[in-house]
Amino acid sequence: MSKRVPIAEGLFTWPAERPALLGSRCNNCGIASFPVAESCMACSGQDVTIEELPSRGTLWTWTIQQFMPKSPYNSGETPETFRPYGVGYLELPGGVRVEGRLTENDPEKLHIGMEMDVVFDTWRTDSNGDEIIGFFFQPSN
């Protein structure tokens, strides 16, 4: 029986009715980071707290990737099935920027500063039939 599993443990809450990205915040200087880190990237403090990150932010920058990603980041696409896709940084409230794949790949429909939602969906299907769940950024309605 196939199951739905996260692309990596600790990136987001899973399973969950409303999954959320997980980040860490330094209790010394307040800097947030993604993914969760054991120490602060700004002050090297060891006192960090894991927190759920907001599910909506603004597109900070983006590009369209025109080539297939290399292993281990490939999604099972072949040269025949590959379609260029958007990649961007989402700036979330609380001061953290997260890089991820966009659900939109039409440059005419993307612009810096637009609101986007963090969504969770199948990234690929594993050889044993398990759905590998990843996070994506989708333009807000």
Given for the second form:
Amino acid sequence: MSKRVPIAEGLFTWPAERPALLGSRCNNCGIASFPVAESCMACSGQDVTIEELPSRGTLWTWTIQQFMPKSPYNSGETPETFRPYGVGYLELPGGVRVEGRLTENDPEKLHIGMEMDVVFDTWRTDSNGDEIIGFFFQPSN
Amino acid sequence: MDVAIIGIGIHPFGRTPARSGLQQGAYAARLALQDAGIEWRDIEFAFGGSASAGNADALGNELGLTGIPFINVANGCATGGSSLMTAYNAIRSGAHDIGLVAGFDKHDRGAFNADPKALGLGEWYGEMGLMMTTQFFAMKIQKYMHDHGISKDTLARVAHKAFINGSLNPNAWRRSPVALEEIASSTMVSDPLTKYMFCSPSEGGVALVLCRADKAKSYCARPVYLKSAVLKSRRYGSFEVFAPSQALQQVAGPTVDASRAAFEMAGVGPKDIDVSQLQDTESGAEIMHMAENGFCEHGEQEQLIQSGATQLGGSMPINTDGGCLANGEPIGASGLRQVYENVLQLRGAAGDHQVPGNPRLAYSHVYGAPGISAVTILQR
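Taking the form predicted alone as the starting point, write out the structure of the form predicted together with the partner chain.
Whole complex next, starting from this chain.
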């Protein structure tokens, strides 16, 4: 029986009706970071609270990865099946700018400042049939 | 106690199948010793590093085992700058009179594949294809072009100049000029940067002999003095490579911090500098680093580069040996290559790639993962 498992524990809520990226917010200086960290990069504080990050933000910058990266890249693709992919930082209001893959890889359809949603989808299928779930940024409708 | 550079040596950059990285380092070290007119046994300490070609202290097996303290340095692209800064301090402190810094490397073809764990990141980051320096540089210049009005043509012109300078430098890897149109229309690697706008991992070695300034003239007719050597790491809020997230409020990066500290230490300003080597892992980096190092305001690069100011004969010559774009990047050697080039320029010995006007002050800058920068200022 195959399962749907997150690519890493604690990166986002899973399983959940409406999954969300998880960040940590410093209770001393108020700075948020992703992924969850035990201490604050800004003020060295060690008192942090884990919170769900917003699901919609604006694209701060982006590029298209046109060639297939070497290992540790692990997508199940081969050089023949590789498809270029977009990468960008999504500015989540009140939170942080999170780096992630984009669902769009056409440079004509991407521009700084566009609205995007955080979505969760199958990243690859493991050798035992499990679907590995990752997070992606998708242009908002 | 001031510090002087009295000997320089380089192994040509590029691909040398017949020599290991270590042998290329030893080749450079022997030339540097010869240039200083000394023997390996005269050296009191050595610092050095390589990322992919073994421990630098194995140079002792090549050069001779003399019992000196030899410290291996590993600091990404700033390995050379870090070795140099540490050697500078070792001499300034009075602990040693004369020492050697060496950097060499030999990388496989293709983009670097860094290990997320080594940087404290989750494996998911690499698995999903985010662990790529090329993406960071592309995203940084993409944002910079949007904010400061830099054109795609200007990106191409940086690479165009690099290959012209490389064609004039016998130690460079890329020795042929490439037409502007070919650079602009070559394969897109990571938008907006094309194949010719990125440097490639390569091979090479560089070594420098340093000594107390008051003893320099006994070795060398034209010593060059190290006026500052500074290394800084990132502060919270700077936009850096290998960052799964970054702050909403951006602050100046380690290049800005290292540059300011180096100018202050040397007691000079950007306008006093006659020739510069600025980290150009890709075209966009050179453009952004011009402003981050204080040589112009953000956005002024467009006019400066279009008017030829950064060319060999321009008012602000940059990357006069062809930079990383024409030399490739052997990580351990790259930062010291810049210093080697600056010493040549200040000696007036750079041959076909010599800048005119008898330069007096030279500047070098490297940037590396995960957000470090080293700057040196040399004076003849």
